[in-house]
Amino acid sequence: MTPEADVTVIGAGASGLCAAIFAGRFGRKVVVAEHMPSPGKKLLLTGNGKCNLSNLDLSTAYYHGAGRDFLSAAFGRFDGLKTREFFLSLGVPFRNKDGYLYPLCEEAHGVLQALLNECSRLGVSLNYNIGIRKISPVSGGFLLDTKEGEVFSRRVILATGGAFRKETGSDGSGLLYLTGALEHPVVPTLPALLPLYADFPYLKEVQGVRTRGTITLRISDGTEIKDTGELQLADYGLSGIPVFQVSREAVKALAEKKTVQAELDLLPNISEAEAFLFYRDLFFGREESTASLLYGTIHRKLIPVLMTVAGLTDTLPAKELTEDGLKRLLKAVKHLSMPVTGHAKPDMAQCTAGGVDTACVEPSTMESRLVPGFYFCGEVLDVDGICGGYNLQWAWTSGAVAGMSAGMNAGMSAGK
């Protein structure tokens, strides 16, 4: 690494690959200090490998941590016009599938490598394998003690992402560094957007299916939460989009030795009254079995799962159905009930909950309000979305933010 830049980026991920280009664009000499051996390990694995770069629906009721002011004053800066100005220049136009928005390619290969190209144009350093020791607040700036000798800073941005990620570098390891005259607060981390455990005597039997339906977690402090979307059943318990956009919940909650239920609702799309007249009609005077009716409606593998919770047999004929029967399977149906008593491993999770806390870091800058001249961006942060490009979406504004203000004032004095 060179002995003395303008602005270092700590972390060559989503967020830091931004910051390290609009803080070049100031003509800055910029270096980007990465410790895994090449750069965008997590942005390869985004979308399936398609890259979910944002959503055209930014709204901050989607994240969690930073309060509102906080997110609408970032975006503010930076929003998503602004992305998808920004990926247009970089030769990435963007393909919008129902508000989601990938690039044209639908590779996240080509998102990495047009960042690289930008780094490249600007003269942006980039140095991998570097192993940093500490960051010392000293006068004008920083000193970086590394594996490879000490380097010189006038401005550092940390952009070390989550915790939760190991073989993609976000290990957590960035916030050690918060220590001493570069002391934070932060907000215990905890993973997210993952699949859940839970306790049901027949998920062998049902494992594999996808289907459509609602989720709903139920707390035993009074929190409910609910999502719909294709749903995915597995031996260990529940995966699928609207199970990872509820998980930050159940994580919080059973790390707070809290209890929480999950039930789920097959048929989202009808109520249970207009579910009871339909089936009342179409099970009425036949001869075929109450299961075989059910075929056009439920995934097929949950039928003998549904009439056992109801405690109807799967030969039972549908003339013979009573109203309490019905009754009873409609309960199965909307109201399949069932513990949630873990989570996945943490290296599954999608992102981290928990971070950095917002509450001492500008949101105009991304500068901290405790060490001046020293940056925060990405998912080091407090700051986590839901499924849908809005993680990645904060880690283009955030890192365009601190990129754009630590580039500015990078001639300026800074640290002690």
Ligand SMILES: Cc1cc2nc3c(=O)[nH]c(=O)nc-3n(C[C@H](O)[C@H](O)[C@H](O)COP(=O)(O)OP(=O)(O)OC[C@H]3O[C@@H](n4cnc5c(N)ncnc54)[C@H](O)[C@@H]3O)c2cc1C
Second form
Amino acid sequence: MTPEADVTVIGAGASGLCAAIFAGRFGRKVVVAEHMPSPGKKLLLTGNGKCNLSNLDLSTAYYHGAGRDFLSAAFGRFDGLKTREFFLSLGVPFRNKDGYLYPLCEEAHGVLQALLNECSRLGVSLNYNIGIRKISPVSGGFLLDTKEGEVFSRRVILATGGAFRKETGSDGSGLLYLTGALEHPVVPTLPALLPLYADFPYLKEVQGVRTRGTITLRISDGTEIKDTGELQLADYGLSGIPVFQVSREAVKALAEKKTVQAELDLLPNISEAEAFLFYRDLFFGREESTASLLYGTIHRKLIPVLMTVAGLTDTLPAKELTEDGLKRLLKAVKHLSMPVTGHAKPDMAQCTAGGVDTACVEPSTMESRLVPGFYFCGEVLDVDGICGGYNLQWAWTSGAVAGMSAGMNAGMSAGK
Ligand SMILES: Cc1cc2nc3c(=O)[nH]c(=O)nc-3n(C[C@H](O)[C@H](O)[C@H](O)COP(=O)(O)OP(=O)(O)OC[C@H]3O[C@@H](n4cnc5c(N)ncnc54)[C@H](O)[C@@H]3O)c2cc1C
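The structure above corresponds to the form predicted alone; please give the structure of the form predicted in complex with the named molecule next.
Now the full complex is given, and it begins with the chain already shown.
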């Protein structure tokens, strides 16, 4: 690694590469220090390799951690439109799928390559397998103690990602620099956007089912949160996008020793009263089994389980189903309840909740309020979004803001 830089970006993930480009566009000498052998490992996993890199609806309501004012100030400097212009300038137009934005090539590889091309065009120095032991503020900047020698940098941008998903290089090690002279408050980290374990005696029978439904989480403190989409049932419990969307609350509640109950509505598009009338008419006078008449509305693997939960036999002729029996069946279909007992291991998480406390960061520059000249971007900050392109959008927004600010200010003195 070069012994001197205007701006050093630690981490060659989505936010770090974006920050390096924006700092590089100020003509600064920009160095990226990555501890993995290659860049963008997590980026390559996004959207099942297709990279859902933004969303048309970028309301701050879809983010947790930082408050609305913080997010609005950052997005005020670099919003969705600027993101689209930025990627277009790199040769990556977006494809709109119901508001979810993907690169036209629908490959995360294409996005990573475009970022690397621009780094190369700007002369950004990309360094891999770099282990930074310590970062110390010194006169005019910072001294980075690496295994390869010391590096002086006028500005430093910490873009080391979250605390989970170690195979991608995101292991929480970046937060360890924030002690001593760089002391920064960190909100404790928890995994977010991951499957939940549930206690339901029929999980083996229904594993593999993918069905549209609503999951409602009821937490013992009275909190209720729900989401609708394709639910995935597994032998350990619940997965799928709607489960990911509510998982953050479940993980937090379980860590606080609260109890969490999940309730599934397997007919989310109609009310219970409508469903009652529909099935009552369907079953009227029919000789066929109740179970066989459910095939048009309920996934076939769920039917025997729902019948059992409702206390009904599979072979019961539909015409013999009583009003009370139908109500019990609808309770099973629309209120299938099970305790949430845990969550998948943190390295399954798509995102980290918690991180650098944003109260100590200036949102229009991403500069530390405690250590002048030190910047943050991406998942290392206490900002996490729901599924739908929100986390990558945060990487682009915060990366661009940090890169522009550090690049612009790298000519001025910083540090002690
Ligand atoms: C399976 C999966 C699918 C996802 N899909 C989507 C999606 O479709 N849309 C979306 O918006 N979001 C998605 N996300 C989330 C998104 O990938 C992350 O929010 C985003 O990559 C965060 O960018 P980052 O630059 O902050 O962190 P990262 O991408 O994690 O990059 C951090 C980089 O820093 C390096 N690093 C860490 N510590 C050090 C250190 N001490 N020294 C040097 N280098 C270090 C790491 O090796 C890594 O290269 C997904 C995540 C996962 C795991």
